[in-house]
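Next up is one chain by itself, shown in structure tokens, the form predicted alone.
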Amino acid sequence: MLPLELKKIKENLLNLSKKISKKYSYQFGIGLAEGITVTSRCGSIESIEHHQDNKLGVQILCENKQGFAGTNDLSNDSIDKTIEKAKNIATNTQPDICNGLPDSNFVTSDNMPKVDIHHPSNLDIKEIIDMTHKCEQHAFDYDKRINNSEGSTFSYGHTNSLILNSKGAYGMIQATNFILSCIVVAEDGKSKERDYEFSTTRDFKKLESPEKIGTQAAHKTISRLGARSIKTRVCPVLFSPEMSVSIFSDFLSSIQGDAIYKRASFLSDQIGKDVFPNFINITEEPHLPDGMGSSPYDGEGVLTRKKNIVEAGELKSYLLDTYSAKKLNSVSTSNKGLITNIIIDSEKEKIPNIISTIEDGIYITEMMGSGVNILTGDYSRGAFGYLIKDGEIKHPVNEITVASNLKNMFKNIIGLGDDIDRRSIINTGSVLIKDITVGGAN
């Protein structure tokens, strides 16, 4: 249904674009999305939401000036008015020599790479509800201390997007996404904790079972009970895969083109410099089958490609779109509004059961706040975790702060775990970093 609707809108856009004067360049971006979200809580259905979202973005360029306008109404009249708004904005803004559409390496109907991210499934609503009930019930059955729930939720999304511009770029992407999650609460005396687990995938057949998600949510929650404070120390810190994702996300933010040309990043002028230890490799792989970040092209139609971002610890590439590339006298890396699958790898063997290698340290599984300064690299976030002694978890710890500088954190990585988390666009296992200040009770 959605692709047929998108095809009709494409034809309407082509007809309307004939009315645009040749002195203008233009780009249209269309997104159609539909899906369902079901939440059950304590054995009852809490909500069933059907969602549908349509959007059109129009970019008009003339004499190095550009204007943007958008609408959710995809009727011909609304599209026509949106085009006129974008033209008016372009006419009344200041010129910038770096404005412009990509001149080469853009997607067409003949060269679009294949990405296996579209797996539609005709799910029955009763089947979905049953899935959420089972997920939550397995959590309750795990331990009697699990005495409350914030719900189990299943979401399904089906998206279609299209890009079309006056340079000849044309591409369409279809994608699906499935998520099953569970959040539960445990109580033991005066101690009360919550935690969660989730699974997400492009293909429903690859979604983790309700039993596994519910059981893992309960296990993580129970393990948090009895948390204690610790004294401030400098020690090795092991970040769980989920928390490692956030650290590498900070790295990616630091090498975005706009941060670099504005000199708003501590990694400005670092191409060719050692940023990580020499065993760390970071690559972007945009065409992985079922990849959560897979895409054949970026937000301005530039074809995506595999690239080395960090090789043997050395920073090889920033993440640039056409505008930032011109600012930096470089070329687009196909990262306009998009980062695809990021693979964190090691030339050293990844470490199984990495906790067992730590004599005295902290294992971080949750961080709070946003105390990361991309300009300076200063890093300070509230955290929850576990004290490690002689290769074993001793007890949970709370009310702690992790403080360092990203530059030092990257250089002080001493090992990667083999527990790879593939649920986000950043694929990484646990990361062990030496000499981090963990603030606790004085």
Second form
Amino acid sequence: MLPLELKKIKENLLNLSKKISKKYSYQFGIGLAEGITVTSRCGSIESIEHHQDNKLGVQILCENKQGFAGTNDLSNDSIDKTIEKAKNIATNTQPDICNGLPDSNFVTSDNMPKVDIHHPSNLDIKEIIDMTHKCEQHAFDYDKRINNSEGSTFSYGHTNSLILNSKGAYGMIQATNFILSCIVVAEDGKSKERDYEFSTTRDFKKLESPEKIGTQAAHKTISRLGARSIKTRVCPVLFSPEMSVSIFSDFLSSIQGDAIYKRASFLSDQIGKDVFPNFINITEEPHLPDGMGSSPYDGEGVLTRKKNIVEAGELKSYLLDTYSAKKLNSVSTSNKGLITNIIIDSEKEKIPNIISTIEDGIYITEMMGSGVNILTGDYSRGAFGYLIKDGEIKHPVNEITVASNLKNMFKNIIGLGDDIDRRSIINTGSVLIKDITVGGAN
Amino acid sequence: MNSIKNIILNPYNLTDQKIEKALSIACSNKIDFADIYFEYTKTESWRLEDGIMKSGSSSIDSGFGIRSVSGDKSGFAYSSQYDLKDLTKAAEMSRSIVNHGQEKSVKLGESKKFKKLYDSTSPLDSINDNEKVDFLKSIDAYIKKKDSKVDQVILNLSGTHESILVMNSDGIKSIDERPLVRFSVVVILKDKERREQGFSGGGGRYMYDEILNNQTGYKFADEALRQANINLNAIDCKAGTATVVLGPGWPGVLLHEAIGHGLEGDFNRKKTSAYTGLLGKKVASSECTVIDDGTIAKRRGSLSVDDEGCETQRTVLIENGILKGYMQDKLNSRLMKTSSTGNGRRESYGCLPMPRMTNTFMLPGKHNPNEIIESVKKGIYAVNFSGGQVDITNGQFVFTASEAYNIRDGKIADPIKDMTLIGNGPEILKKVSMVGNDLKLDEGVGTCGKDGQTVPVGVGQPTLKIDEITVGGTQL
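Swap state to the form predicted together with its partner chain from the form predicted alone:
Below is the entire complex, every chain and molecule, led by the chain shown above.
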């Protein structure tokens, strides 16, 4: 069912588009979002924010030239002006034979896959406030060294989006998103640390409890107290699920079509080559129920489908949209402006309690800074983590750096943990990588 | 007068009386203050890559946000519709942060006058679109002609014109029109099998002609090429601790991360900053005096008036090593019983304001930059950075060099690859032992992110020496 407001806008768009001369092709994208964000801090409400955002994007193509224009005013007059602006821009750009709308596989009212990511919820503001209070209180109750807080935040977002183009593509997505998070501060006289925990879902009923979020935020924060630096070394590093998500997201950036055709990635010309060890498989699963990345089609209306990106370590596919596909003499992989759910899997058994298998290494739970170079693969970031000795965590470590090259890091993966994090679009457990240089202060 | 009035207030018949009514609703007697922020922003961006003027885009973002503040509580609602109905509804949502009380009467005065730091006209209309396109094509041709190793050139030219109007429950009305342009160059060189890149760019609150004329654009092109050539010969860096000399200008990212964020009012009011309670204490070596200054004409981080309608100023943060002050917005300064320093900024009408930096830099010292490099027997000279990040609670910060060299026996030696420096804010500035006499501000490309909101900022510093900091490299 199309919401009334969106239906009205769609009709307006169809009427206005009739006026566009046949020499132009076009795509319209509409996004309507609304929601609420509530933060409580130290037992009282800190802020209540009501969100409401509208967005229209227009792409106009003419003789292989293209222009984009956008507005958040969805009145007829404004839509008209936005179309004119996009036409104007198109006339000032240069023709590029790779420009164009998708030729096939686009979404229509008949073929849209059902993707279950819409669970509207009638939440009472009092209930929300109460949830954030409880969440933070559980953190304070966990340990008396938790002596301050940046608060607990709940947010609920509801989005409706619509796409249509001059070739007849038409699609609509409705989605909901819920987040509960908590950030607290702990002090022990010598050090002061902050950490957080969050849960995010498509369905409110599946959100983790305030107790779990608050307690886990407190646990993570307390365990950071007393951190010290270590001697510089080369050793195996276990990356927490959250940090592994970051490493695999660098991988995905390195296989994006636009980086590939510009030869701006260290993974250019690597299709068919071994990029990971042969026990690693990476697949994209766009239609998972309640998946954080699930989507029936991509940003230009091309239907999403399951695909293997890495099979037994070998790179099988780049992430392409219509333009980059033409540039590379290939076909779109339906990745215009989005990557759906990515599953990191292993033919080896995933390792339970993976820390206990490590004799001497570092467990990294946080990385900072922008030291990832997609062109060369060079990797150098600041980090926080824990020293592992004989299968056990010894103490927290700070003021350290991790450095390597992504090419080596991918090849040097020696194990995947079974502690899979489902909050991100990338589903992975912790990843154990050998031979990483850890720089320390003493 | 400003485009807000012509494009929003007049066409939608939003008179002072109607806005006063909305503010009265947002500001019941249990509310300390309320404000309404109107914004109309036009942005455009032109991109050349792969030798083709590939695409252009243009967008308009406009709307209003109403906020009600009571103690440390904020209620907030925004919309891009301008009916009186929407205004009233937003005001009611905003004040729901407290239980209903009596409406306060609000009377708006004339607009406040401010110093003018930049032109109020729109850079987007300052020249024709084909001139912007021709400029990018000529830079592309210039770069390709200059070096046969060029494999890819990516150029971006963008302009923004932001008109804002803030009115608050004290009856104060402030208007600002802010131009902003930015030009960036990425060059990828290929030499045998090796590919490396260089980046350069700049901009500020002015019209396009400042970049298109006077060879400024070519200067950025030369700089990106120079960096890429240096990176082609860069070697792996050694991990561990090192003495590091930072070059002037953009390496001021150090100050932004190591101390800037930690001195923002909100973190100190909440006592979550590593600098909490250190006012009047020594947090840096006596060589260091650090300023945040939103009043420098035409700079990217400058504002005539901040997003809460407060005049910007020059704020001394650290003077000869002693912590002197924080950067404040209205809410946090009220709670800390001080006044706003004009640092209340927001990304757009859809975001709550918070204390943010403007242009943050260190004042020059007494040393000649060569003398600083010569004083280092073995160390690193870092002159360009790709960015940084900080944990304001424990004070750990990182920043990543995109151009750096080994120093051997007081001389600049081989270039080294991307490397990250990590340190602790309150400790690292105590290790600054020499400050140069060559203060330079950055070229105007910096963007700062906090709580998901990004704003344009400036940084700067003279050449300076840090006696010891941890360096991330692959070599032992």
